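Only one chain is included here, represented as structure tokens and corresponding to the form predicted on its own.
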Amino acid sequence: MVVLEDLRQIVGDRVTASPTELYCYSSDASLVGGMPDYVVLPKSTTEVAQILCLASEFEVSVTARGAGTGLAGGAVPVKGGIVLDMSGMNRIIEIDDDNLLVVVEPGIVLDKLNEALEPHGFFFPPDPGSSAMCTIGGLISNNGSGMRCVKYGTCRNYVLDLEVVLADGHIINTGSKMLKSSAGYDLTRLMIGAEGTLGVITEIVLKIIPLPETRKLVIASFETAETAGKAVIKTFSSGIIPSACEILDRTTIQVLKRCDPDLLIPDDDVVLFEVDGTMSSVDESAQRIVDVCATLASSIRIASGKSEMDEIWAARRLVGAAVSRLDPAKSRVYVGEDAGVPLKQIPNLIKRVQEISDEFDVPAMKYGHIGDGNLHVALFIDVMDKSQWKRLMHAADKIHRAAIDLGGTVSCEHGIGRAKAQYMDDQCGPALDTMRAIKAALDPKDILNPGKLGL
């Protein structure tokens, strides 16, 4: 109880060891579980630093957590210890549109940030499906991206500076407010995607960009998902870079139409191409996509206007949660859901996933950010049937290994956490030893989010 009393000295009543409250922090959306010993809600960098000094002294594990929307167990305290709930550090400190930047705390929710930026005519482009819930700190810790990453890139492209508390409580800044810098090691990028294993992010400087004047959506359907993949490759090879490029296979379409029977999307495998920019450039790009894909598509058209676009994108965001509409006896299990391959290998990955689904008799929805090679695979089973669990895990393993075999990755944006740690040796090879050396140098007592990333 010494640690608990010391934590109370730092944060007052913003700490708990109540079993019922601890349970709420024992999981995320993955299958990974782990019970913390304490949950602390810091309000300042100073408090975080004092907590880490204490944790270092007593060699207590510390796991930073945002909204808990992760899908790989990244914020789950698999070795107990302290969970730092960063959601209370949620201020927008400064909007400096003259310098194209915003300064925020890690607990700010993504949609809330963009709502604040909109009156200034700016936005922060990364756009994951969880944007209404996920925090900026969690997004950066996993290098999240979402639907706009085709044109705009991932979080990594927008982080200028991070205030980070290291394992021993020391506070550093990894960058500056400059849009570019060539001063020493790029510590900012080192922290992005590190999932809290190297330090706790307490303040963030983000680059922001002007909102586009307008958008248009091209809806193309194809006889097979493989053909859809070929159409995407053809589109990019012709020099067209859409702002978003999403695939929804026919199983996914069935799910969405169970939710909204009036949704104007064909029943085949569908690719959504969004283009943005000026009125003239958007009109030209949309028509070029229609022309390029016409020979491969079963049908292709441009959405009628903003209302239809918003309806379709809202449906796209529901995919992950809507699967139960297809079969109420089955539930989605988040495994094998974030594979990625080089663009030209997309048709092969789609084919491999379908073969794996058929081999193990585990239904799969295939959807996701096909424009950058990121395929989300939603596997669903009757969770009360042990034999289906066994088949599910075999199928997920094969999907991960198929992505690696095709020169890809087991995670494009959801992170490695604990759920995919077993694949890090195969994907990273000797580079994993270098990561372990960095981890040992910055966190010699292994207190920061231990048990993650295969380290």
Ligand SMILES: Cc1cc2nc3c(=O)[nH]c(=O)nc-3n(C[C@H](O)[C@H](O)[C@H](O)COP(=O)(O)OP(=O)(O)OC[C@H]3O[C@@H](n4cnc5c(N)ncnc54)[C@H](O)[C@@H]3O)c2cc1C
Given for the second form:
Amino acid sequence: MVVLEDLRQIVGDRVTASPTELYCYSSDASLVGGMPDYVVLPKSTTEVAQILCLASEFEVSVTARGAGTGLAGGAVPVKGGIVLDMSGMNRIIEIDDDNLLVVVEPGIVLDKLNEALEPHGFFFPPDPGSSAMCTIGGLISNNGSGMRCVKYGTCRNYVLDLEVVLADGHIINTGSKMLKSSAGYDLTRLMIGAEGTLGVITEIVLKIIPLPETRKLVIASFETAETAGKAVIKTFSSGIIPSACEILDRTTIQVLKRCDPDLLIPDDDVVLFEVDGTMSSVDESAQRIVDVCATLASSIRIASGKSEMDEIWAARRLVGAAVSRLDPAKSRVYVGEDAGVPLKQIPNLIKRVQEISDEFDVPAMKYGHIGDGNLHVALFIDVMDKSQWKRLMHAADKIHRAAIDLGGTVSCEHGIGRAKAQYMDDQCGPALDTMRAIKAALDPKDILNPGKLGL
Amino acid sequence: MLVMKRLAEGSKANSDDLNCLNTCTTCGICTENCPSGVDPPQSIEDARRILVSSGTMTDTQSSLSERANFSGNVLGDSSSRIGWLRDQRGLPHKADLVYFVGCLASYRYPDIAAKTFDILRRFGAALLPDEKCCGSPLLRTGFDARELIDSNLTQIKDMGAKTLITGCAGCYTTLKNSYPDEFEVLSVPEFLAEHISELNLKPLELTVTYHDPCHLGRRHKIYDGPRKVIEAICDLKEMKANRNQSRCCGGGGGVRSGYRDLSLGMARKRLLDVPAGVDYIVTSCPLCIRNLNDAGGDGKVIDLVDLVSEAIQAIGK
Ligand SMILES: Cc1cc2nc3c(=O)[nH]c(=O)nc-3n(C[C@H](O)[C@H](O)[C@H](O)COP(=O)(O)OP(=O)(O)OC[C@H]3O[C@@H](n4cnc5c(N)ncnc54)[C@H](O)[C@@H]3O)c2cc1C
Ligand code: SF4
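What would you give as the form predicted in complex with the named molecule, now that the form predicted on its own is on the page?
Every component of the complex follows; first up is the chain already shown.
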């Protein structure tokens, strides 16, 4: 209660300990759960710094939260304490297109940022399926990305500077407004993907880039995932880096068609190649993809125009959450959903996932960013049936292990949080000890998002 | 949804839970956008019903239920329900077509009720002899509306009515979903659109926008009818969010009566969607009219029937 009174001194009535409100902060989009003791909505860096001073003094845990769309339990306070709901710090401080940058607070929702940048002719490329809800702070803290990262890279490629409040309440800037810098350790990159375990991000300088003049979409279908993988590699070797390169297996296609029955998409495994740039370069690249893949694909065509392309992408963005359309008795559970392997291994991973799905009799929809080796597996079960849960968890575990076996990762973009913490030893080896040492140096009392990343 | 999960896990409902569940207008925009096909308003109404049946409710809820059951209307008004009808003689006892007026039009918008009946009468519409509240406010807030529904149903049967026409979006949903499937239910805009050629509408030099009431639009996909009628009369400029993406006026689901500030805040947000240069904001639900006007619409929010009767009168001029 002392803490509650002190928090009130800092933020007034923007703190709650109501059981109902606390409950709403006890989960994210994953299965991880944990009740906070207090939820605070800070409005400024100063408030965040004061809160962290207080938390440090009383050794109370602090977990930052953006929109809670994370799929690994990152924003869930598994050890209780304070949840800092950053969604109220959502201003765009400055759009400086002459210097190719924008300064924002961490709580801004990604789509809102891109809406504001569009009139200036710019955009921030990482485009997760959750762009309508997720915050920039959460996205950066997970090093999230999306379909366009095959060409544009992940968050790491766009963050120039972070204002961070450290565990003891001190405020630092990790970089500057420079597009490049070689001044010391790259603390910016250290904070990106740290999932709120090293500091709380309160202001962000992002590099932005000009919107491409136009885009084109090539829709190709393949008899097997293996041939699809070959076609993608052949495309890259022909000198084309598509702005998106997505694979959708047959099950995914069925769900996609339930979402939008008018979509003209073949029923096989499909790869969507998007190219962007100037009118002429896009025409040339799209045609080259058609030529390169012609011998491998069972069908291939260029989408008729912008509206068909927009419809296909809109359905693709929703597909991950839409699996219940196939069988209303079943729901997708987000486990084993973000594995990745080196490009050439993608067909192998797809094959292994199918075997695992058959072995445990848990249906799987497989789709993802084949262009960067990231496969999203949507396992779906009747959540009221306990035995299915057991099989589901075994299947997810095997998928993670398969990814590590194939030289890949258990998480390409959703982060580790609590949900995948048990794989960190196998995934990182002795590097995990280095991470622990960094954590201990920056947060000796272990108050920042404890219980995460296997630290 | 999380609050419902909390209660389902066995927590006892506290006032925060009730406030949370009761501040949903059940507008259904979440249902429209949910990729998984979840229908939160349905869950919210179920949760309210479960809580009410165990005696857990707010004071506003219990007084609403008492009022409606005692007086037969949601406003607790004891005066005549057809006070708006100047000449009450010779109302037919049997008719195929019945105008179901609704509480708000009967007591708060007598003008709209009179204009609507004027038009519908030409097509042979009658009134129920002792119309009661359709039950919508009770059903939306978790109560049983059996008594009201039974009373209306007996009258509908006695009249031999084959079609009920209503100008209230809430009544429409209720008559359609909570009454037996023994008669056709039409909304006033659908009826007007169907009979547009018989209405002899004269064009008016106006530009208006149309606000889709949630219970006509999203709930029943009635988007084209009202627009067809408007476009037969004057220019239509769409609101920023329209059709299935329209924002709620903030009045539904018991929110206006229980949480006036929130309700008006939502209405103010909706008014931001109104395009520049329109003379009126047309809609087809008295609750939307009331809430939007109260929130700053300042009388510019009118019923489709106001527009139609203006266009009909213009002929006589
Ligand atoms: C339907 C759906 C689709 C998705 N698609 C994708 C996708 O395509 N690509 C992808 O990468 N992800 C995707 N995700 C995962 C998720 O949306 C992203 O990880 C997202 O970036 C998380 O943002 P958030 O604001 O919800 O963060 P939260 O979930 O609230 O938090 C995520 C992590 O960031 C930390 N954090 C938040 N704010 C701060 C801050 N200011 N300072 C320090 N730490 C902070 C939290 O402590 C937590 O560890 C998807 C999720 C859903 C539900
Ligand atoms: S949109 Fe649907 S699936 Fe997504 S959180 Fe809401 S109810 Fe759940």
